[in-house]
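To begin, one chain is listed below as structure tokens, in the form predicted alone.
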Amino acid sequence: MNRRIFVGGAAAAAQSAFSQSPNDQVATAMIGVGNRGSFLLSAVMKQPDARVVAICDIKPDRLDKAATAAAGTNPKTTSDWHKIIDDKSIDAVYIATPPYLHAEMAIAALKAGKHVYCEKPIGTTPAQIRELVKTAKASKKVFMPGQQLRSMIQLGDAVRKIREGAIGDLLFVKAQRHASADLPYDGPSGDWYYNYQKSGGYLVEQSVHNLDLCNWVIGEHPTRAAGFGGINLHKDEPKGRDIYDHQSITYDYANGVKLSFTQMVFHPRRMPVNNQTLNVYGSKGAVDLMPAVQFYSIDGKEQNEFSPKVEEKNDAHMRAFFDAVRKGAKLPADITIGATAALTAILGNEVCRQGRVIGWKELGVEV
């Protein structure tokens, strides 16, 4: 690995932002640093227990970006991950590169004996899934997958209201992740995005997010699902594009409680009624979980906020990690969660397209 050399000043004027020496920190990795890995290495920066010691990118404009924006550190660069995880002064790893290379970074990492945060989706198969649960479990080093709704204090006061019997007995849930457009076929994501073995489409690569809630908010995963999906609007487009544009999925829970949930990207800007919702509906009345988090009686007589606003902490689940690998501290999400949001979602995808009702044992993974 190729070591950038920077201006002594700066690292120094770096260092001293940390409380603490370079051999308390959590020496730390980024493996992708697109759009969403600049973001994650922006927060580890933050981090007063992690310092970060490598970068790896295949493309150069990015690792070059990335590694100017971490010069106080003087990382070390590299466009192959597999020098990252050998690399055995590396304690963690930040993985937030195309969701199928997810799970084979990750097993390749713990294996290592690295802590690993990785990036939503934590794979796109059920295989991956499956030998990533297997190795996270038999290791003893801390792994995180990037759920971050999981680090919301409002959401999870919420859910915490509806799981105790706020809102009575839980009957039925509503949710939604619109878009009003398409990735820019030219952007970052566009080499992979639109490719379906690589991303799972919006359903796994985005609606992951939505789906954890739901599974959250309802107290398990589902036991079967049904749906229908397409491209009406953007046919070919990218050419060679194989994932849908929209998608309807009703999920069955063992509870009795139903999901129904769709995603397009041909939502209307301005069309009063947002993009991305969530409806849980009990007994004793509604809560909109998403955007706002109110509570409606079933007589309509009373509505009132259900959950106080917190100021939540941009990085608060970056936080949680390093609490974590630093002291043992229980972590929002663990492998259970991010295999389950995954296979929710991959399960959406599954009934799409082989046109039938598919039961969560299919998949074959134990959570």
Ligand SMILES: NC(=O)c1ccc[n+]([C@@H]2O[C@H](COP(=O)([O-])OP(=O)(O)OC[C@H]3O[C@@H](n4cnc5c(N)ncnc54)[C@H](O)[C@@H]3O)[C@@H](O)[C@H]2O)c1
Second form
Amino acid sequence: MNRRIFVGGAAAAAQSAFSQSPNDQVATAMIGVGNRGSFLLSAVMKQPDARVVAICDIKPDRLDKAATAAAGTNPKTTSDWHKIIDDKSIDAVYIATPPYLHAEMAIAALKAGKHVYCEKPIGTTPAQIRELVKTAKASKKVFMPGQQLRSMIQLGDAVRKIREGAIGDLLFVKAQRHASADLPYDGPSGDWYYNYQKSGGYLVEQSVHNLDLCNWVIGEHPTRAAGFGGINLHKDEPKGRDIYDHQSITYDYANGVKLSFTQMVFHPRRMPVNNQTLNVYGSKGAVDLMPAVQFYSIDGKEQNEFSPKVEEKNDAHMRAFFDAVRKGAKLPADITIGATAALTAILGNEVCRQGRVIGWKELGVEV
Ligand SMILES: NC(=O)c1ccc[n+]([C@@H]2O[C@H](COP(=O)([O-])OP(=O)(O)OC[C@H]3O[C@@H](n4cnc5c(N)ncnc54)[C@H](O)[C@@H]3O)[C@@H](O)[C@H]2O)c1
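The block above covers the form predicted alone; next, return the form predicted in complex with the named molecule.
Up next: the whole complex, starting with the chain shown before.
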């Protein structure tokens, strides 16, 4: 049976209020159930204090698949996200649509009194982020960005030690996010990914995680940046592509630290340099944060595990969201973190596109 037709069969069903969750479970709606949204959906379904009451997606096949997966709680389905916003019985929304839609949806949900888990990047333009920051700060509801590195115990431990001076004075950070190929052009995200306005390109859509980790380690946001980018391999692939296939950016921080960041999509799979790296250099030695957390003393005599490897729970970030909603627990990532990460990536794009040094203040967003 086609789940969507079954659930939404009566035209009136789309109009009616979604069912109220029993007990004190958080009545949760999912907006966007593609690749990431379906992963989040299955994780929400496993939370004892949450209940999936509604699902929204404009693609009928995805809506069907998600509604079938969540059939146990009989969620209502809709292709119109405004219906989720308007439904007063919904306590919380998960937003996992393409990036350019995040801010508008999150602002509407917060204004309607809902808690919001918003996938990264939380916005693709300074204007979107400015408005979202204003709304989230004025709201009493929880807003959490999907910057899940912030919930990783090993990274948190390493960052704390670095900030406490374990590698001496912080001097320099070198990081990269390389891929060995573009995302498939006919794949599930091919209809938005290669459009700069919709995705923000690789830097904003993907490196926002890596840049967030850099900011976390450095302890502040950059004050300015310079860099270059271009399309050297995938010219007009797919047709109309306007996102870079490589970028090289330097960020300058007020504490004197520089971050050198590169991004590309032609890093051979078997090349013996990891696709994602993040090295933090201090006056006593350096720490490799990605992919392993290792310390190297500056004299070359010592090498050790800087922070113990732990079994990370892959729903830790989500758990933190529900703990914040239910018990007021402190968020591992909040609006300031989400905004700072997105703005750092946007700044990196802007310097490449405008070909000049641009200051953080020029973005015009107070975070
Ligand atoms: N935190 C992470 O590690 C992580 C991992 C992957 C993706 N993401 C983020 O999740 C978001 C989605 O990425 P994805 O890979 O799932 O993309 P996707 O294309 O697979 O899924 C997006 C879904 O949103 C739906 N959608 C588009 N417009 C909509 C609208 N107006 N109303 C309702 N639904 C709409 C699409 O039909 C699609 O099903 C992106 O922002 C991405 O950066 C985060």
